[in-house]
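First, one chain by itself: the form predicted on its own, in structure tokens.
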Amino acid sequence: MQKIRLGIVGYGNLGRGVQLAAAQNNDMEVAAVFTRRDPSAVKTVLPVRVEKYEAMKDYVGKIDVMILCGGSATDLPVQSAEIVQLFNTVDSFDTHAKIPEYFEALDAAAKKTGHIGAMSIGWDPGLFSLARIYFGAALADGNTYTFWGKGVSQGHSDAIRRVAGVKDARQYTVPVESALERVRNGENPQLSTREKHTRECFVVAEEGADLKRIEKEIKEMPNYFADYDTTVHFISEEELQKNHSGIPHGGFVLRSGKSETDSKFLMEFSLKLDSNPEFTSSVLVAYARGVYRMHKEGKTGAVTVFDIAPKYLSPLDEGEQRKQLL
């Protein structure tokens, strides 16, 4: 059996996770990792060739799908449209407000050379997006709710670390249990941002830093904390490493509604993850299989989880899927 040859662009938590996830799939192999760092300084979790970012052009024809593991803020908006002209790609772009424009740019670039660019793959956007579209289609009269956590938000943690006087930090997004229960009870509440989640911050301050100023800056930070009830705890570096070194996350998508005769329905999809990046990586690898199969059928352009049929994701052939899973 010819294996699907993967490339990994960027080797942080997500890149390491992709390598580990690929090792769990017998039809996959990682051909190379590409980095903007000195390749000799990159220590991989499993043996693999590490190349400079610029060397990927030498791998055209040797890699079936390139998995892009950079950040959504600055990496992916530049890299995806460049790399998809050389390879099929999968990425985890997660800036929800910019998804439409990102799709248009990726679609145009992919079609130039006949490749597929699968974008916003992960669990939200990604699997949660599928839950929202399936639930909404099946239950026309209802409301959809998304709750995140309890888990570490890497973006919010980074935002705290940018505050002057902060040495390190972790931020947990915490769903408000009373709001979640109201949804599960079929009340169909109208919930504000503040009513759905709280934010809990564990901060290591630099010696001599003004703690009151730091707390005020965090709580008033627009787009991150200003719209939420936020708690700030100042702790030691040792406590942060001991109790907050992991990257757990998860959440819920629910749709609550009723039939025309007032029969009540509740649909729920939930995730509880010890490692956010490792789980996201597993989803990226599954969708790399889908991209490979769709490209062999002649599909090109940008695609999302809405465009990739479930049959393309499974390692089972279609007959076995019907026999075992249908």
Given for the second form:
2 protein chains.
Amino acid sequence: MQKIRLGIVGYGNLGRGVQLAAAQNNDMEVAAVFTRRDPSAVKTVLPVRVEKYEAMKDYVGKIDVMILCGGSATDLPVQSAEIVQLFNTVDSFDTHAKIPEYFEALDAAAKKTGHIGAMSIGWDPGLFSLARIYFGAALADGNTYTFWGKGVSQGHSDAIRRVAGVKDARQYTVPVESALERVRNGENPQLSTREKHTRECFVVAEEGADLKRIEKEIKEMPNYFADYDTTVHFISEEELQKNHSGIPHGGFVLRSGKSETDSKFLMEFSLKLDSNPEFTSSVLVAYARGVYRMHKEGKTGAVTVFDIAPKYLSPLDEGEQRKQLL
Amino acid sequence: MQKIRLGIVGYGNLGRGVQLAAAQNNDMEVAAVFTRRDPSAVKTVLPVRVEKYEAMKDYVGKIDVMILCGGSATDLPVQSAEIVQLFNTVDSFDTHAKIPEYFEALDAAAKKTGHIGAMSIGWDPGLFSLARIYFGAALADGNTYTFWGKGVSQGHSDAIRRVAGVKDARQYTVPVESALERVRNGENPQLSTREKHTRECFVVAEEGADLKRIEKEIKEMPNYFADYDTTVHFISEEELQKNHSGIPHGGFVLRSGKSETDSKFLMEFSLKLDSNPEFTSSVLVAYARGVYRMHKEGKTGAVTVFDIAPKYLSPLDEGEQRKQLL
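The form predicted together with another copy of the chain, contrasted with the form predicted on its own above:
And the full complex, kicking off with our chain again.
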């Protein structure tokens, strides 16, 4: 069988994860990694050819789907519309407010040369989006709730690191258990930001830094912490390395609703992930399979998880899917 | 806006549920109910025209999707291939071993006249099948588990009623909590039938019946009870009516697995349903929307939940789906 030939653009946590996830799928192989760093300086977890970003164009016809592993802030908005003109792409764009314009740009670029650009793939956006759309369709009269965590928020950890006197930090987003229980009990509560999640910060301070001031600055930081109940723990660098070096995450999507005769229904989807980037990568790889198959059927343009029928994702053929999974 | 015109074939718990679910969706209307009983004897929960089964052919062009609410044993295998030649159809066929042949027959019949026949729609098969296919695709190295309950099994309740001396009965399928916990802990256990579920029976005996013999016959019944730890409670008819007249159900699909670097992942989907038929109906109605839209795009033949992209199910248009749900 001809394997699906993947390319990986960008080799951080996500790129590494894609390489590892592809190794778990017999119908996939990674043809090359593309980097804007010096290729000889990139150490990969498994053997693979590492190329300069610009060498990509030499791989047209040799790669079926390019998985874009850059960040949503600056990398993806530029790269995706460029690369999708040469290859089918999959990315994990997650700047929620910019999804509509990103979709339009990707769609136009992809259609120019007849490729597919799959965007916002991962677990949220991604699998959690699927839960929201399926749950909402299956149960018209109800409320949908999304909770995140317990898990590390990279953005919030970075925000703490920018506070003067902070050497390093790790921030956990924690769902409020009692709020989850209220949803599960069918109360259909209106929950404020503060009622849904708390924020727990583990901070390594510079020697002699004013801890009271650091704590105050963190807790009052607008957007990031001011609207939450935030706890700050000062710990040693050793403790941070020992107990907080992982990147776990997860969360819950729930929909609670009722029928016309007031029968109550609860739908719940949850994830518990030791490694956020490794799981996201695993989803990206499954969708690369979907993109490959849909492109073979003649589909082009931008797509999200909403546009891709589940049959395209499974390594099983359609008959086996019905036999084993239906 | 032109509403999607539904027909309901068969008016038991499921047909009633479809009528109620359609009332919760602004883009739907029920044009008629078709029955093999005397139409004047059918009391509907909401006002609707009730027609003889044979009158269906007069509704060609007046109904967009026919929802088949008969049973899987004898009704659906005959009706679906007949009706799909006149209308698009949605059904909840759930005889698992016969799915491949049912699919082939439905597919051939649907393609004769260019309709879509959506089969095995509901929550299992249906939403649980979706969880199994998405989870398996997203996490290549892992094990998937399905648990059912706590809920009423109609088939097992009927089996008890066939025991001599039994007047009425209700059987609950109950997932074994400790087995669920082992899966959630990432143990990837091999679980026997007995280890996954217990069966709890509430039995109303005829006056003077030999309770010991009834209990023994139930517990030793092959296929239904012999492979399970079964509990039998004898109760009065009043108690059965008072405490066991509902048809609740639910269950869990879990997948536990790991990355190449041994990061562990747990995916879990669960349902808790006051009324099994009302929820199944609600899913049938959402898929009627999907069938209607896919048929407009020119799709024909048999389809399952695996073939239908989620975008077709949501009442929102695609731009709003991306904005609100992605």
